[in-house]
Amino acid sequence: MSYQFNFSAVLGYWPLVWTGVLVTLRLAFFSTIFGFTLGTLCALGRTSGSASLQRVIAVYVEVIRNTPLIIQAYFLIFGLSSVGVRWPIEVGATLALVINIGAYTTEIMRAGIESVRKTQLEAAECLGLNRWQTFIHIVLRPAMERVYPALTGQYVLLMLVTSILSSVGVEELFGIANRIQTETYRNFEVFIVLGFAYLVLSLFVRFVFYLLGLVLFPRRRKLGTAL
């Protein structure tokens, strides 16, 4: 094996590569916010909506979750183009993103919703909570906590899926390591960069959401529950 590694080639992309690594965790970013509330709501729906809602958010999510996410995207972003919808391609990314993202966390929530017992309602009700009050003190933070370890993984693997998306436009990481890797020809010391650079990147979405954990359930914080 005569190959001679430089990386010095790739590493002075590196105002190129820190661009891609920002678009990345703006798609994640944003696809997460958005994704959750969208996601906890369709299992809002699904566990207390009317039998019609329960029926569309089911078709939604199976829909979601039995196609490819570059199909959605390419729907998104060049099928509604063709009719007169259109808008950045970060801006149909993202929505891609958001959409396939809620399914998923559709189910998840779902999972969590369901495990709080009917007791758990009676005593709030007994105890004078609202509406309002039981369902964020007695539903959804349980539920979230419950969960809480399967929403950090749906998550992460939404920051590393985003790397698919190069292939409608968006120059986020992998895009801009396809760019370099056609300028500099030293494919090896690209994707070597690019596997470390996701690594960390995982690494640090795990941290930013073991660090929310710790806020938002301070009783696994007791505990020492793993988060």
Given for the second form:
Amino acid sequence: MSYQFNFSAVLGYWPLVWTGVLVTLRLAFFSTIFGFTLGTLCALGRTSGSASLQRVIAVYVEVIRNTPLIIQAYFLIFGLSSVGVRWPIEVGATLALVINIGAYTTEIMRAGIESVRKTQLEAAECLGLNRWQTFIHIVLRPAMERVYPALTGQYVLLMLVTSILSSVGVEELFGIANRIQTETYRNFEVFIVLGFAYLVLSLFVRFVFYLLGLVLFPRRRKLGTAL
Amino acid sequence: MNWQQAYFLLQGLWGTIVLSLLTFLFGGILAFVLALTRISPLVPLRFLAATYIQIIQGIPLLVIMGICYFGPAIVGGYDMPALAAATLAMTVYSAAFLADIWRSALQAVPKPQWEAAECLGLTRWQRMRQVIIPQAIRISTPPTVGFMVQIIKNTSIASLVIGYSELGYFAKLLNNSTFQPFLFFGAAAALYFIISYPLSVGSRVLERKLNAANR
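Can you swap the form predicted on its own for the form predicted in complex with the partner chain?
Then the entire complex follows, led off by the chain already shown.
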């Protein structure tokens, strides 16, 4: 084995790497927020909407969950640009991610919403809570609490798969790394550093979700049950 | 779309299917070993398996593909063929997730079953093979079939770093020369859907059937 590892050539690019990290986190942040909103609305529609709405949502979920993200992103981004839509590539990438993660969130949140017992809703009605209060306190929060680990796992994966969007030209961490490779020819070192960076990022995202869980579900904290 | 273009896409579909099957085969073997190691009574072994799973689950597949593609050239001094590199990367990645599914299935076998097997004087291996694993297979089949969909979808990025020619690669190639993104990516999506959807449905059906006792 005569290969000389040369990490210094790669680490010299750290300001560039840092901008990539920020883009990755930005993509993950916005697609998590909007994807959660979209998924929760779809889950509501899927559990209590009209029959036709339920069908539409079911088709959306099945189509997205049975096709790869990269094809969805190509279809959306190259497709829209072929009919003349011009927008910053990051917006298109975020939209592709939101549509993708929305479908997964729908399924997870549906499981949560369906686990809320009917007696809970009746009790809420007896206590005189209005529709909105019932939704927030009786349906949404307990549902989310139950599926929180699954949601967290899905959103950590989401952060990791933002790397795929480098292939449509988004300059996030993986895209930056591609640039560094072509300048240094240090492919292996770049990938090792990249793996380490993503590992740290995923731990960071997990930690953020843990803190968020503590804030969102104080009941859990008081009961002392793990999230 | 003319016949030649359709033929191209089907060629890509074949590449996707080959890579998926190889991944499922080798990933399954590695995942089985990992799952057993993960619940081994030896703490260091358990720790090793858990660390492997945690690390792999925290790294994107694309990065693992890069490491598996460029790494062997450095260690052994030879270049990896695209299919071998893609299979290696997919195996390493998928096994980490599959091992978690199977580990939880093993642990979901009721505790008295483990104890009863022990009381009957079965050795550890006999207990696993004759008592625990047959029951765990029943529990783990639906999520395993569901996970095959993930494997099929994940093959779609094997062309990015490694240059393995799968369905997504051919779709992009055709789009680059014809500029008809809706047509070719739509067709590729349809092909992915055709092979994935039956598995998704199968997973749900199996879940309903195999779980009949708990309903």
